[in-house]
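Starting off, we have a lone chain in the form predicted on its own, written out as structure tokens.
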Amino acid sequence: MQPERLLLGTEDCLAYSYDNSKRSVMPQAVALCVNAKEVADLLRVCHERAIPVTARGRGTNTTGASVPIAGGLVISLERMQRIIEINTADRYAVVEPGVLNGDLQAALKPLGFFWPPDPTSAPFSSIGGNLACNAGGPRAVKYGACRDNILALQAVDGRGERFSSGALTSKHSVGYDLTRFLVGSEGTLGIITQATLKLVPLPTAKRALRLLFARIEDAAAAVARIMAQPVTPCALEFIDRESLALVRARGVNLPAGDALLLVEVDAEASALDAACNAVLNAAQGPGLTDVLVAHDETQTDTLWAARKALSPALRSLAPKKINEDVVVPVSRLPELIAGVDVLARQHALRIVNFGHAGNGNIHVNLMIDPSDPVAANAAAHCLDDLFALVVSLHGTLSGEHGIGLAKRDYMPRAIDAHTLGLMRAIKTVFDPKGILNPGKLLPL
């Protein structure tokens, strides 16, 4: 590795000390790798000397997964940003981990394809980071998250040994599925150096629908009805009354209502009307007060304006808010929403809910300032109750953000002791000295 790509200065290392979780720990050094050989060479040395290593993309993670809490070396993959191959005949793209999601989508669009994962951070988050936490986004309701849209990987384990898994084919039944095993492992098993992604043809037509409901429970029940019929929307977003109040305060004009569903349907142009009608028929029920259908791109942008205005509004009110991304079975959404409302009153906290309702993935935002000890204490107790509620509804702790530091200590709530033991054993096989992203994902 060229010396100028090994950063040792305090100012240089500071830029790699934090992620979007607002946590920060200084590493001892940062390596700006440009190929898999450099990654392997560094990991071999770090394994020999038991030096902690944290892999990093663009630092958009919200759980602290890319914060180097053990110090040591940060391996930045931001310069490994080649799109190596796009094969439309076989529907795959081969990319390095530093390629931005948005750049890949821009390269695919003229060819009539896309890669389904579309997190909010897509314009500035890397493919490697998306894979590390199994990112999803609104389209996951129909097309799946990262784990559902990958064919093969190349990676380096904790000994510095390079390995590959998967195949270029959509069907592959040879041995253990290490490819999907690494997706979502948050850099604790290996560092991804190349990914072969499954591509999907762009739909020829799509249409957005805005549905307003008098009560949150009515909207949650409508989600369950929509997802119980044959037409799967490509996006089904939920926004609660607190969120709507924030959006209205930012000048977005919305009719009266306590909850909103933003639905997008895609299909062949000849089938689009029937698909939209199927979704609308399923949405009909108690509490539906207003329906608006977008018939062109301008109207679609108007409908999405409420969803896009939400994140800036939340950040302006509580820059360090706590954002959890819990998931429950779609049929249990009404119970989750009602339960979170109870928790807000019990703990005297303002909680804002929105998210990808089509697969039961709700972002529960605790609007607090963590520097306020009273609010921080209330939030800690509220989170404990929230995760207990989610598990009681047969849900899970995270749909797309991952575990990192933020939810590490809650893992025993969701996963039994024997299963956690198996995970620790697997970690030891890939990383015998425990140097890869130590302290993350698995409880201490």
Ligand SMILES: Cc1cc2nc3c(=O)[nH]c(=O)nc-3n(C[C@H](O)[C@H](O)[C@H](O)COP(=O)(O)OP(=O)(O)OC[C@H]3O[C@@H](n4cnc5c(N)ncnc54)[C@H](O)[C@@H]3O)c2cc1C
Second form
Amino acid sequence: MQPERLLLGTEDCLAYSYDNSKRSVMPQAVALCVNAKEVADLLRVCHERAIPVTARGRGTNTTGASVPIAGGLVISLERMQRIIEINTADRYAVVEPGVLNGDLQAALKPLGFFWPPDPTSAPFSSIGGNLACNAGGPRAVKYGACRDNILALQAVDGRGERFSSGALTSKHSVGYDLTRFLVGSEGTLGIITQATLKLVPLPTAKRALRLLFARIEDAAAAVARIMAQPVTPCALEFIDRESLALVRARGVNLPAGDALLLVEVDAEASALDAACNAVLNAAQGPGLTDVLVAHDETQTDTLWAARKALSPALRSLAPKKINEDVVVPVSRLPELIAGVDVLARQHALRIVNFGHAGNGNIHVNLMIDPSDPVAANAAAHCLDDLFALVVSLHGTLSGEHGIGLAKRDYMPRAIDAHTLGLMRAIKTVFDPKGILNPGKLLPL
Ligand SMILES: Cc1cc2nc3c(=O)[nH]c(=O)nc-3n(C[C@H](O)[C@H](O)[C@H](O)COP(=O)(O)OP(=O)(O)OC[C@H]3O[C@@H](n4cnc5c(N)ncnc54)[C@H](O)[C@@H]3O)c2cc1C
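The block above covers the form predicted on its own; next, return the form predicted together with this ligand.
Expanding to the full complex; the earlier chain stays at the top.
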């Protein structure tokens, strides 16, 4: 590999020491690889010398997953940016891992296709990082997250051996599904060097609806009713009272109400009215105070702008947000929302909730001042109680952000000891010396 793509200087390495979790640990070196052979050559050397290796896309994950906590080498995939093939007849795209999600969507749109995973970070997160975290977004309620939209992978294991999994076909039944092992494995089993992604035709028509409810419980109950009928919205987002206050503070004029659902329905143009009516009928019920149907793209964009601005706007509430993305079966959402309200009062914390209600995936944001030891301590206890609540509702720790470092020690709450043992055994097969992203995902 060319020496200018192996970074050793402190200033160069610093940029690869942290991610969106705000944790930071310096690596000893960073390799800006441009092909799979370079990745394999480096991993072979690191395997021989037991050097820790952390794969890195764009460092946007929120869990510390790409922080090189054991030092060693960061392998950055940012320069592997080729869209190798788009095949609309067979409905797949072959890409290198450093392609940005947003760039792929831009290339697919003129061809009438899209790749369903749509994290809000799409313009600046990589496909490799998306796959490694099993990222999703609003569209997951209808089209699924990464694991549902992948056909095949090429990767390098912890010995530096290249391997491939899956097929170009939309169905196949040959052996173990290593592709889905790798998706969501957060760089602990192998480094993805090429991905074949499943493409979906763009719907011809879409309509957004804004529904306001008097009480949060009313909105949560409406989500369950909407999901219990046959028309699946392509987005079903929830915004709570605290989030609405932020939106209102930004000058958005909203009728009274303590909770909002932003629903988007897509269909063939001729079927759109019926599909929207089915969703609206299901939404009718106690506490629905206001309905706004967006009739053009500008109105739709305005509705979405408020939702997308929420995450950054939270920073105005407190110096730190602890952003959890717990998930429960949709029918248990009312209990989750009520339970979080109780926890906020019990621990005297400000908690703001919004997220992908159609998947039961709620971003529970604990707003704290980390310099206040009482608040920091309360947040730690509250998190513990939150995960216990979620598991008691048959949900789990993360819907899309993954485990990384932030939730690693909570894994035994969600996964029993025997199953964790199987996961550790799988890790050993892929990575016998444990050099791939050590200290992440699996509790020590
Ligand atoms: C403003 C904002 C909004 C966000 N919104 C969403 C959202 O709506 N939905 C959502 O799911 N997430 C969201 N995220 C989180 C984040 O963007 C995703 O987790 C994203 O998938 C990470 O991609 P990345 O390229 O930044 O990967 P990184 O953060 O660099 O890496 C993430 C993990 O993937 C591993 N990895 C990276 N590349 C590879 C590879 N080629 N092979 C193997 N392992 C690899 C890393 O080791 C690490 O474990 C958001 C983040 C921000 C900052």
